[in-house]
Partner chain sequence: MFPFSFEWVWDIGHMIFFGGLWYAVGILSAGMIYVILKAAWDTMSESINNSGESH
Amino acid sequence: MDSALIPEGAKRCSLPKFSIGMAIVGAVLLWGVWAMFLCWFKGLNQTNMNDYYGFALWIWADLAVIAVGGGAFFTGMLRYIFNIKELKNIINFAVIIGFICYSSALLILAIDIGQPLRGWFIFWHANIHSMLTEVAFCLSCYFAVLTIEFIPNILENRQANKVPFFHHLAHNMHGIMVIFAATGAFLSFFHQGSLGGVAGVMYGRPFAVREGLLIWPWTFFLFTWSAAAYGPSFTLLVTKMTEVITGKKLVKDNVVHLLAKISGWMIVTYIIAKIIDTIYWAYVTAPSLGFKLSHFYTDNSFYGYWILITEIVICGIVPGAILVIKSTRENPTLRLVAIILGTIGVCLNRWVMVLQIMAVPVMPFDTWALYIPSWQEVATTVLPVAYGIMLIALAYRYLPVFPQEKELNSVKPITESE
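Keeping to the form predicted alone, what do you get for the structure of that sequence alone?
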């Protein structure tokens, strides 16, 4: 029965082997679920959050997965709006990764609010003056868009596609996908930006506060830009990991090179904007508030200047340079290094914009307030990772995610007896 669900012409590992792998990852997932229920039933006293840290590990994880999930909206925009046809061979996987990232973000928020039964308050009793309200609305709406974009791939399952209604529904949804891609790009622009805007208007936290355009601080635009730049790199990274685990080539090199090139140029332009923003903040904005740059980095080895250099140079300039130069971009090892560094870079950016903001002393009598999360926070942060691995494994096994897989691996159709 299992073989009848596998995409035609595809070769997969045996069901027992697959089940063992899922059981191992499932055990990690259950550990996270246990911690999640502890937080829900006993409250946020299960965490190490305090008066310094109202935002902590969860919010960093939330912003990080939303950033790397940006590959879905940006790749979808390139495929359906700009009609870059080569990307049709990776768009299914980009949507699945985006679906995982955004559902994980909503799950993290459901844990973070502490009282999930009141989660609907943000929609029914919306604070129209809060950027977080706009984030919640756009995040929820874009998750709905990703669900719609994911449905055709589910309906193309070998058995589901035999049902005429499902077959025609999937075909028709593909035909109007440009509408959902455009809607997703619009929603993503605003919720990515508003997450950055929240940091930019925290006037009591001079490490984050920025000037900007009208009501939008520069961080509004930088967050959107960085998600569009580094999101495709994360998509390529997960694709490569899937290829290594399965032992198969799943996407042709020309598709990988194209998406890597686009990501590279986006990273380069973003890093230029980021450097300009940092210099202006360090020499104009911060001094106008009575602070020197050294106030935000010295006297603390954890948040020393190394973290700024790592984010901008090692995880920004370096991967950007590798991906825009043809010879280095088409070198598999260097390209892998670049997309790994890029993914680390955007996650590091979200780390400093959530946790370093809180760590920096803002009063003369304050000291650096470092944060160590509780095991419940770690477990619930690992939970979405385990969930993502399981969903990717199931999608790869039972859905035609990679259109080029059969051609690249020259496999023979599997029979019912196999």
The other form holds:
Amino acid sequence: MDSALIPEGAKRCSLPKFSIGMAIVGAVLLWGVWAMFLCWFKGLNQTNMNDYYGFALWIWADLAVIAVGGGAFFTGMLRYIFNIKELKNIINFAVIIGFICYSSALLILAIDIGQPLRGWFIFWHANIHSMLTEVAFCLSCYFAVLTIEFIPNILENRQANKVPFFHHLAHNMHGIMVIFAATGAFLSFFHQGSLGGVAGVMYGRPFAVREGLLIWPWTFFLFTWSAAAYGPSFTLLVTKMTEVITGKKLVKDNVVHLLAKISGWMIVTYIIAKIIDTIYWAYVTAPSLGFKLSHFYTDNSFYGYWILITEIVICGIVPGAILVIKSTRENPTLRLVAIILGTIGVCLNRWVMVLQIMAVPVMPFDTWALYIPSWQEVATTVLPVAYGIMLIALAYRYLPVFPQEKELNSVKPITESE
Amino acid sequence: MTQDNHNNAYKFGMVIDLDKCTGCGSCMVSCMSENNVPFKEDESNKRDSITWMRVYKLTNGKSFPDTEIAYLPRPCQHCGGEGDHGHSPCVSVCPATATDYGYDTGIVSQIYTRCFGCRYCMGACPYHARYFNWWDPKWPEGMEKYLSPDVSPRMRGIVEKCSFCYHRYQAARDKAYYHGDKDHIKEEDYQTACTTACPSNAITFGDLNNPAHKVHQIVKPDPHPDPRNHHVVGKSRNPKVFRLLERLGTNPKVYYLSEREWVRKQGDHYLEGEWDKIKNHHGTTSHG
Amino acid sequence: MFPFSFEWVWDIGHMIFFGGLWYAVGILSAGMIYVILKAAWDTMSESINNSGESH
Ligand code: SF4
Ligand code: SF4
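Structure of the form predicted in complex with its partner chain (previous: the form predicted alone):
Starting with the chain above, the whole complex follows.
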């Protein structure tokens, strides 16, 4: 029925089957939307946040999606600025994933603030010394960049492309994409960093605070770096999932290997920096404020040293090693393990940098504060996932997202017509 | 250019005598009624109820019969921030400039109509002095009539905290202006609600910059940075006086006084053996 | 955000921060305006050529 919209030569499931799938995910989406409206109309008392947990699940989700969405800027930078040709076969998808991640982040922020109608104050009354101000500005601008990068792909839809204006627009946008990508890389560098800075500048919180360079604490650089390192892993992970669900190979192995290799080297260098940062913080920064390392990891029922080891060793060193060694990288199973571990690792890092900070007692007579999110928080966090799945499904069905798809699946030409 | 409020300006602060505090909670009650602080029907969950002034209970951790208890009232500490330049932990992070440092008073303000509820400031404040309005403020029927007309009530979705009863400062300033000496507010004309309500006179409030004020005489603040940690300014030269988490460099304007060493030791974190080296170090010089 | 909002000060911080911001916004909008105009131009010249050929 909708075959006129489907990219030429591509095979897609039937519309009813597609619609059923969408309806199932759509139901989850509606659940999230319901929770979102509850939060907007009844206020944040719908959550389990409290005065100890002003930042909680949502801010974590925000940081996590932005970190994994970092694949878009980094891949874009490699593709357009460093002109690595192979990556053109995955850049569309990286951009779509980035678009989903960033739109989700903005939506979550809009739910998270206590007075959503005043959200624009962050721009209007900007305090330029606040990391969050920088985040807000760069995030919104970078979202605009992602939209710009996504538009040509949308215009390449079979029907849209028949409109001469759209055809030329897509062509011309490709022509100057390097400029947009460069601006995107610039903006990403700053907002990824500032998200790290959010924690690093809290000098009242010894678990979070870091020394740094000029006005930027080390977490600034670590966040940018980790987003560039783990973002491509996440792109590969979602590509893999799409391949499994559609039952098709969509990107050639050499492209996957290349991106995995880049991600691997970034992870390795990042994790070295992270280890140095952790050691310096544990042995210099925190003790100078009177805190022993054990203060942050004992005397509570959840945050133990395991979290540090999981983040750095299991989800850092291990995936890094797998991805830099050629033989393990090119082994599909090990590679899959590595990109899953990597994605978990960066999300765990963001968790630690939001929720553990809030949990650790600072005043000597204070106690650990643990928190369990309410269903409304969970639903609004699942909402972007459902939205992401739907957008990917739509994009995959109707847009020429994967340039190599036809070549990789050309068993027989499709002769369907209406 | 950095600003400070060491000279030609007030620097309001308080010192709380923990040996006098009985933990009766009068300061908390007076603060709530003075500042129209909303409350919930069930206040048992202290993690989401608003207490600008909150009394904490400290113990020496020993078992009977050696157990000792102290109470520590904790208002907003009106931090001067690292180096006392006014970059308080909360002020420096607020993206919308909704909380601000008064260089003329040293008071950290909260602009209710400007705050959009991102709660970054709450994360940044190590004293948990900031509270979010999780609910719409509601008062029992008829009680709205008792609200103070000098303090605006707050709406749902924003952060609030102790203001050192700023409206009382404004009234005192008006009075001083009226009497023709607008630059000199009298000590007795500006006192916070908790100070005046405390039945055991544990709280002393005034201008830390003014040697004639009692708070200055008790605290004897050292105007020089601490040679051990340059972020720390205004350390007390009174060996019995300390500030909460002083080592972080937040530079609070609320000081605490106690004769008991275990109480003073609970003001901050110390590595093993550190306390014995640090406890006798007070200020740079011995003048004052 | 703008020099007329009252927390604005002409200090180095504001100049760097908003300089960078408006620069980025400027590039993005200029780029978009350029591609849209160019696409409109291409479309028009194409249709003129086409109509010229068909008659
Ligand atoms: S005590 Fe907390 S709220 Fe008060 S000035 Fe210090 S950081 Fe800000
Ligand atoms: S909650 Fe309000 S006062 Fe606190 S940082 Fe956000 S806008 Fe500023």
